[in-house]
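Next up is one chain by itself, shown in structure tokens, the form predicted alone.
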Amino acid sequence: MIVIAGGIKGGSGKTTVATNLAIIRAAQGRDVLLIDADDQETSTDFTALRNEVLPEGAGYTGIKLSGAAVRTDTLKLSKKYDDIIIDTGGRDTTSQRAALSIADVILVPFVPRSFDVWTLEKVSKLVAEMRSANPTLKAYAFINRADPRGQDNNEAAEIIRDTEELSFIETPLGSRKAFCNAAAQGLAVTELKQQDAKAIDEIMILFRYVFEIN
């Protein structure tokens, strides 16, 4: 399965989603490849930290690809790995389009009370264009860094529901320190010593939606 954490707005939490999904999937015994297709190389830095701090290493394979190689090399590597997760940048790039041309699923996180929701039309247009090359592509949008109070979340959800090409899924990730604390240590939230049960429940709901429903 090839899953993209994507979109065209930076700072929405794509790397957090990609790294957590990769770690959890690998913990199930799957051979997982995490591809960093973002010029900022945050997933690459995260994987390097993880290899340094964990005796057993990252638990998955991490590589950096860009441009057309995201398509060509991923197709070659797809025969070697059980699942591939691609972290794309927050822009409409050649790398992201290359990933969209071969992916099974794109996950698009949106932050309520931000300009993220106003990029929905552009994301929808991008997905529509790429479905001409990849008709089976599934595109899901969900709320990340959800506000503790529901009004802003509800308003963002309604905007997403009205957007063509993207399906809204009720798998919000809260604005929780656990996600930041885990990332700073090269961990998934499921691996923290001081566990945040709500954060774990949220990421696992998203995980199951992606890998068990699709």
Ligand SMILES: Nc1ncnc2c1ncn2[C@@H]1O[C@H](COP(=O)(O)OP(=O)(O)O)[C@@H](O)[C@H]1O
Second form
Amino acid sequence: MIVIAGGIKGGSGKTTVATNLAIIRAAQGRDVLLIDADDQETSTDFTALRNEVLPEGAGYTGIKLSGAAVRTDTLKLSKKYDDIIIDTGGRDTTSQRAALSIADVILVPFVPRSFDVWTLEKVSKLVAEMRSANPTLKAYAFINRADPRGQDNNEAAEIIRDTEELSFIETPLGSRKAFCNAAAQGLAVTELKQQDAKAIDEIMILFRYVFEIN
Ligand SMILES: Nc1ncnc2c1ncn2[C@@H]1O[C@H](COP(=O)(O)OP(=O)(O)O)[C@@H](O)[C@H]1O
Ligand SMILES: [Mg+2]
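The form predicted in complex with the named molecule is what I want next, because the block you gave corresponds to the form predicted alone; please supply it.
Entire complex below, previous chain first.
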């Protein structure tokens, strides 16, 4: 399966989701490739840190690709790996379009408040366009960094539900220190010594949804 963490917003949680999903999938015995298709190289840095802190290594293979190679090289590599996760930058780039032309799923995180209809419409249009090349592409959006309570989550949810081309995953990822703490240590939230049960529940729901595990 080829899964993109994408969208056209910086800081929405793409790298957080991509790295957590890669680690959890690899822990289930799958041979996973994490492709960093973002110029900022955050997931490459994460993988380097992870390889330093874990004696057994990252558990997945991390590489960096950009531009049209995100399509051509990923297609080649898809024969060698069980699953590929592509972390894209928060803009409508050649790299993200190349990824969208071959992926099974794009997963789009949205943060309440930072949120604007314009962004969603652009993602929706991008997905519609890419479906002419890749008609089976699934597009899921979910709320990341949800507030503990309050109206902003609901407003964001309603706007996503109303957006064509995107299916809404109802379970959000809460705004939780565990996600930052894990990232800073080169870990997934499932691997933290100080376990945050809610963060783990949330990421596992997302994980099962994406990989269609019931
Ligand atoms: N659910 C969350 N709760 C708390 N912090 C989060 C959450 N998701 C992401 N973050 C933090 O927000 C920042 C941006 O997330 P990141 O995944 O790097 O976004 P992107 O890749 O979309 O730019 C990071 O510092 C990350 O640790
Ligand atoms: Mg990122």
